[in-house]
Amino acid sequence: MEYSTDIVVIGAGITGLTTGFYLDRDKQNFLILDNRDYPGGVIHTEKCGDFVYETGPNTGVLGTLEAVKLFEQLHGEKSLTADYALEKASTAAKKRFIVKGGKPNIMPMGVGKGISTKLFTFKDKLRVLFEPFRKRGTNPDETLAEFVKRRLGESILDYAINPFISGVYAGDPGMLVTKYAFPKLYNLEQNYGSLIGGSVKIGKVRKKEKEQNPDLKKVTRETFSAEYGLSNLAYGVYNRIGEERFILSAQKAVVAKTDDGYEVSFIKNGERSTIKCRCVVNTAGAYAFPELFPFVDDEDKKVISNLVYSGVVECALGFEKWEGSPLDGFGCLVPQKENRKILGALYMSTLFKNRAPKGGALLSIFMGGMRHLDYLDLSDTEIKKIVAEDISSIFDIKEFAPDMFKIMRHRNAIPQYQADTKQRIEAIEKIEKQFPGLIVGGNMIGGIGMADRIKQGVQLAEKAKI
């Protein structure tokens, strides 16, 4: 089959869906292509009896105005209200735990509680008090581990930053570059000379901005999902755009440059089809870039595809009756110093309604990451044994007998923004300049969080439209 359209969006994950949503709003002519048979990309929800679990991302954060506005527009569609509703996490989400000495300890929020916690050494608590008086860093490629040790201290790296990075990036703070992985943190020091002082000043600036633009008050940084799972968010956008705009189960997609634009070919149902267009928006991962765009210079493709991704083993555990220690928070993270094999656990049935039967529990357990990439090759039996040992010990479970145990392996889970990020950004800028109409997005740049992906989707739509 042959198609003709103005814009082709490659990837129907949250970035591609958002791009399509705003292209549709602006009455653009476009198609969205994806190799999966459902929208959402890695976002996918499954049901097993009374348990509702995610096979990919579990939550998002209302961290950008673009995310807030997308949800408002979706919820305002009367035709969608039966299928979609944003669900904010329970107030328990404010309590987060770090495992120390084998048991969960409350993660301190704020300087005051940081001084009283048992997680950090007395020496490093003093370092925090004197943090505003330290000099700015001068190395733009400084890793997060180096940054934190220099400004705050080693115990804070070990029992705050290390587990946090495992929870967000499944990464290693000794490999991530602060400037690219956490630009807000880097800019606090560079612009204000201090994390604490900069946070206070930024707070005042944001207060004024909210007074001038009341919509910014909606950027609450609350944790969210959708009622009955994140798939409902994906299908909410999908339904709003219209299924006629999607070509799903499109395998082996390849883009060719033509005299008047681009030609995208793919295989579906055993047949090779093509789409002629003037613009291609890529939201696929860096690992897919060389095969998608064979006409791009080999060196530029190499710079992009060399992006390191962490691999993650995700386990969904369902208990009809929970008999372990209370699950009264967001979840717990496990520092590398603790010598455990899991990275952490999310208390999904505490955060959101209708995820487990009454009196039961649903946990999402994470393993592997940059600490143990080899865990992706473990057998199901080996994974179950590791989870049983760590979960039983941490949560005081006498008999580990979950009623549901699902295992998901993600080999290209989360991109690691390391020292080569600058080269990657420059390569993308070069490619877009060299090939007008080719727009490169996806989580290889611009942040990994769901709100970051939505924000980028808005930007991609703006760049692609006529």
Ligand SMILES: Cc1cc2nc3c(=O)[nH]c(=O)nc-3n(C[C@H](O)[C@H](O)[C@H](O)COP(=O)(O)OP(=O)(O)OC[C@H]3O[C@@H](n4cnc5c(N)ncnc54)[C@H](O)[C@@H]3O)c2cc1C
The other form holds:
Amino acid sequence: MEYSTDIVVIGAGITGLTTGFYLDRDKQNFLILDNRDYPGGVIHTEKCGDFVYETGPNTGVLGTLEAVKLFEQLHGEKSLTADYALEKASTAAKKRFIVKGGKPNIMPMGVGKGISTKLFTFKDKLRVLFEPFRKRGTNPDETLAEFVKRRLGESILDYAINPFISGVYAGDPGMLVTKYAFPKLYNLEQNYGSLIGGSVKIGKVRKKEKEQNPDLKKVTRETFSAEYGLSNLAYGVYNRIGEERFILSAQKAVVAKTDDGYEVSFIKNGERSTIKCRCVVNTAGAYAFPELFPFVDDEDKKVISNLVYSGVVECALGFEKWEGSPLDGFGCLVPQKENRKILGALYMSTLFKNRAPKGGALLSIFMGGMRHLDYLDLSDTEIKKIVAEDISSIFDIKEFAPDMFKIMRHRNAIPQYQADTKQRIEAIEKIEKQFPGLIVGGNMIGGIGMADRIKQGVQLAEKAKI
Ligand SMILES: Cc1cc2nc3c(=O)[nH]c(=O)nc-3n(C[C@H](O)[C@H](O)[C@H](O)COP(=O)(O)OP(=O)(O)OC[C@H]3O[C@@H](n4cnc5c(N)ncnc54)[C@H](O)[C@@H]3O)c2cc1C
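Moving on from the form predicted on its own, kindly provide the form predicted in complex with the named molecule as a structure.
Now the complete complex, all chains and molecules, led by this one.
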């Protein structure tokens, strides 16, 4: 088959879906291509009896205006199971736990609780008080671990930042570079000389911005999902764009440069097809780049595909009747120092409605990450054994017998923005200059969370439009 369109978006994950949503709104001519047989990319929800569980991301943060606006515009859109509806997490989400001494300890929010917590040493609590008087760092490639030790202290690295990084990046703070992985944090120190002082000043700036643009008040940083799971978010966007715009299950896609644009070829149902177009927007991960774009200079392809991704084993555990210690919060994270094998657990049935039967529980457990990439190769039996040991011990469960136990392995889960990020950004800028009409997005740049992905999706649509 031969198609012709103006813009081809590669990838129907949340980035590509957002790009499509705005191209559609602006009456552009486009197609979206993906090798999976459903929209959403790593976002995917499954149902098993009365349990509704995620196989990829579980929760997002309302952290960008673009995410808020997308959800507003989708309201009432048909999703997979009903009308699309954003679901904000229950107020319990504010309580987060860190495992210390084998049991969940509440993560202090605020000064009073910070002083009394057993998570950090007395010395480091004092160090935090003097943080505003510490000198600015001078190394732009400083890792997050070095940054936190220098400004806040070792116990804060071990019992706050280390587990937080496992929870968000499935990463290692000793490998992530603050400037690229946490640009806001880096800029606080560089611009204001202190995290505490900078946060106070930024708070004032944000307050003024909100007065000038009341829309910003909606960027609440609350935790979100969609009713009956995140797939409904993906299907809300998919249905709005219209299924005729999608070519799913497209295998072995390759892009070629032509005199007046690009030709994207792929195999579907055993048949090779091509699409001629003016512009190609990539939203696939860095690992897919060399095969998709063979005409790009080898050195640039290498810089892109060298991006390290952490691997994650995700388990969805359903209990018809929960008999462990109370799940009254967002979840618990396990610091590396604790020598346990899981990275953490999310209390999904506490956060969102309709995820488990009444009196039961749904947990999402994570293992592996940069701490243990080798866990991706464990058998199901080995994974179940680890989970049984850790979950029984953390939640005081006498007889560990979940009614549902699903295992998902993600080999290219979360990109790790390390010291080579600058080179990657430069390579992308060079490629886009060298090949007009080729736009390189995806989670290789611009942030890993869903809200950042949506923000980038909006920017990609803007760049691709005529
Ligand atoms: C296990 C896991 C848990 C996560 N948890 C959270 C969380 O709790 N909160 C949060 O905010 N974020 C979380 N994230 C991160 C977040 O989900 C992702 O950053 C985001 O969903 C990625 O969206 P994307 O569209 O950029 O990429 P993807 O979802 O990866 O979409 C890219 C699409 O491109 C397709 N593709 C790739 N190569 C080709 C090719 N050659 N031809 C055709 N199609 C191709 C892929 O199949 C995929 O469908 C998590 C990620 C994972 C993996």
